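Given next, in structure tokens, is a single chain: the form predicted alone.
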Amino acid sequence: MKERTLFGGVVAFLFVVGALPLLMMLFGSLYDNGRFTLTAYKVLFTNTALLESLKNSFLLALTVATASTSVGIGLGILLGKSDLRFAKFFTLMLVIPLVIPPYILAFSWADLFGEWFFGFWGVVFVLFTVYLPIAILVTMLYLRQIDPHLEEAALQMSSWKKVLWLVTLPLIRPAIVFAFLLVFILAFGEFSVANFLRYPVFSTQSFVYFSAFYDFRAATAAALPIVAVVAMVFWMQRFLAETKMHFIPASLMQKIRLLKWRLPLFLFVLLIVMLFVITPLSMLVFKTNSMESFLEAGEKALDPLGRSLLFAMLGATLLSVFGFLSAYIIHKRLFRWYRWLDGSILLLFALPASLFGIALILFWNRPYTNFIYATPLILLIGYLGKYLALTTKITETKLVQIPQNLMDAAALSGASWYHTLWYIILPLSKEVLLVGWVVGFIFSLRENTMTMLLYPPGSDTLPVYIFTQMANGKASLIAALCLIMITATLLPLLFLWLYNTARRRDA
């Protein structure tokens, strides 16, 4: 009974956090002067303008989810199953991307090839940079769960090549569907890149319509195609909630010997990484051209960085708390109804950090709750509901691998629920909560959007700070924020890369 009341008050708080303010903001927009109204919809019939970004939107998420699935799979066998060498460290070099500010990346990249940049293609290319490594890790991910006797077995009458085909590729199926999936909708959503290369897409038009105008009401209903986009979210749920993730180790797989082209692909890959990764950062160097402009860049810097690690800390920290519990919920299935927590908690991820933005200043910004809306606060209960899946994901495969005659033997002893998950889960839990906490403080560390719309006067962060700079500020400065922002961020995974490099040397 305590177990459920205790996990009951979890549900409950996470409700007040992410769901609630979007069904306020929601009915809020059917209604004016408490009478019922549709008004503020004909903005989604009228707007020539709207329609147009709508589909700009959905042209480039399908261009870069086709493009970034495609190569990234292909990338996620190389590196996940082949004996190429230096396989690791170039996964590593490929997740830099995905874990700076994109608009840091767009900076870069639009410095290097002047105006032409600016448009369709510098967004597609940047957001195809920025999202390739979600297909490659899920890849990754999928091809531990593949039973090595099947691919052994197709061995013995065909090919590397139609083993490929034939046997891996489907049984990674639901990896190839997710990251599509995944990167479509975050590609659709996206904001700030789109913004700074100056391309209309349909989600700055919430953001113009509530930053210009103040109007919610049509800022909400011009989100709502974004939101039936979305949806598509809950179907990605449930077809891989019917996945069973079942890891083998490593030194289990079945590796792909290169053989002849173990030196193309070395040198093929490490292309990849130099066109991906070091060009950009090298651009952002070679701006900076003085230690004059780091000098006075860490100036500048220092107290909206110091906002940003403290913020991010904090937000890290309940990421990793309320996503244990979330993914013990989800796990143990306390609830009947524990499939809507796993959907609203993906929901919020996949949606804009601008529309959710809106949702919670609508909310929060009553008298009553000045306390919240005024402070910090409010860009922690952003971070928590924005990027709660990201911990509950991770906490969750972990959760899948303890065996469950652990619990059970712990029942029979006449242990309590808490003993057993404080004994037990806990202690074999703390390594991927470690994960999850890097992981929430890089994501808490690098968000802009949401934070523009919602940090309180004086506490503005580094990312804010670069992001308004870019519109007048010297570029050299700029690009030396940039890479203080950077470095900022890589930090805690190296730290955490270290972390496992030296536990395994241990094991």
Contents of the next structure:
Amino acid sequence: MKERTLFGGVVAFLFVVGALPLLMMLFGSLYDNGRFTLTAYKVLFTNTALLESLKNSFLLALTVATASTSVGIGLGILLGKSDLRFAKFFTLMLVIPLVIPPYILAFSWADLFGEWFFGFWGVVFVLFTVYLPIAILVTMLYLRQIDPHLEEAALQMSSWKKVLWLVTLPLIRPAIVFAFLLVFILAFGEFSVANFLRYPVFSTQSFVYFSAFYDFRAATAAALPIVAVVAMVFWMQRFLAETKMHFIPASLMQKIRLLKWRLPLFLFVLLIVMLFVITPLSMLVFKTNSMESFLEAGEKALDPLGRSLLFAMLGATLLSVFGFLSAYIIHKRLFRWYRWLDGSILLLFALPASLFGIALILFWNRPYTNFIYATPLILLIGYLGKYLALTTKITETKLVQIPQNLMDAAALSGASWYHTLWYIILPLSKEVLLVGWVVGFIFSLRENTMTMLLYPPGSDTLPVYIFTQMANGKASLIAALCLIMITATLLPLLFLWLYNTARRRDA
Amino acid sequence: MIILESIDVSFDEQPILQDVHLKIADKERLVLLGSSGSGKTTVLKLIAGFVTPDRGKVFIDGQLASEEGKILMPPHQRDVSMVFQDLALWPHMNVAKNIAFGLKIQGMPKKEREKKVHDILSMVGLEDAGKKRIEQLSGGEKQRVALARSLVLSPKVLLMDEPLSSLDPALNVRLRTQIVKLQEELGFTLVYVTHNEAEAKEIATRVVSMQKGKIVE
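Starting from the form predicted alone shown above, please give the structure in the form predicted together with the partner chain.
Let us now look at the entire complex, which starts with that chain.
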């Protein structure tokens, strides 16, 4: 089979999974009984509650993005470029809020602070802790791309303080822009935390229109500004933050020696970890109160947990396979319109999960596709569409680092494209495939908003079960369920860390 | 015989090769000599089928292999092998697997493959290195593995892109002698790229100089 034929098939499949439902939803909102009409869009200009929520979302996204980026850049430099003690451990700890479902953190903080935590600043605080790791990780990633000679040359003339300001920070400017925009988009489309902390934001509106009134045309119209913001931000990002992704080995990086600041900064980072990570988790342990709560939670969560793990494993496998294939298409620029594939995958990731969930319902809820809609297959399609960007981007970081000469050498040895793919590219990418699988697993496992809309009867997952319990369940039971959920999420990360440690020891 | 006829190549509208004419006879040891950026490597990639000419034609053994904007004969059908400047050894395979890769793709039975790998490793003086991982080898050993991998398919033409540039002078001299000896023994055509005049003179039966994308002598 020809390379372009096979990969054309992959693109067609991904189009049906992701883009087509959204396009159908958009066209559906423009037609009423077969006639073109813009009546559904009147809601955007006439509904004051909607306009108010739009303003709220914008303000929320701006505040969260500014706070997360400002603090995240500083922490990223500290953790990724200095001789701070236990920097790797701190990084790992600070990533925890990103990988666990954000509404669990909202529940924990709300429980600690009580009623006054509800509202704008409560949502800002929770989302700040959730998205802070994005700014940290993006900064660390870009720092690994700085040619050490550029800083060495500057260090011959000045101290680190000025070099950081005049050389390092300008060189990682794309990271600052990229982190800000990414956090802005994610905060703009966030649903579960705002919903739990009772702050009216725009993404909840499309959900309300759909779930309460079943008015999908109004739901689509209400989501249009979100799509517009996401598309605009991605368009800007293309010009501002093109990632080169050529990494310098950590050992060659020019590290900042903290000297007398080493201890105070160590204590400062420790304090941040204690505050943002340990405190909410401890709250859950404290709230669980007794072993009975755990036993009760274990008994009640067993089925949903089993289903969650199974769906997450299947989702992660699909995400790894298609993430690899789409990264291959984008990296090799197999089609002239590869940027469209790249952009669509990113757009789906950035769109609110509620919107994508509604699009999937409208597209698959038909008698002849009931074998998908009425089974967990619909969840797998949802996970694949929503999180493909993650595994695609992770795989791309490796593909750009495989020298073209390795492929050319294979071609001269008589290898066809699939021989090269199978014997050269795939084995060289196996580590990022594993990382992609773990990331896919975690994100499929923690997914809540889309799953609430899509899960077939009798197939609820643990996050859905916890979310429904939050409305009127016992606090100790909810806390125990949250701890079970966190453990299930963090276990694969632990395995990955152990695997990497063992591999480094072997090497 | 390889013929390059009126070749122009450009990347991002930057001319790399301009009106290149070159004939390479069978069993010749041709050295392309020139400074970096003179277009030597592009000539090799053009012959190998990795670069498409913007103008002109490439003939291999009388067959049209590439012409303006098209590669008519894919790399593996050209009976050409190449030793890359960075050697391009596959890091996830051991020495024997690197060498046996092309034979495996051809469908050669395992036993036959193993014998052939053993023979070629003996030829380059690395009889016991088959099971070693690539990162365990010295620079000179890696160079010889790359050479063995290229020769195991018995190509008619071997292209070498500054393969010895990263080695120390003594090893460089030893290996160029070995390359000449192997070429004489096996009778392949050698197209060798270097910027080192002494190296060129020692290896070549003919030296062609390149400058700014043109052949100057």
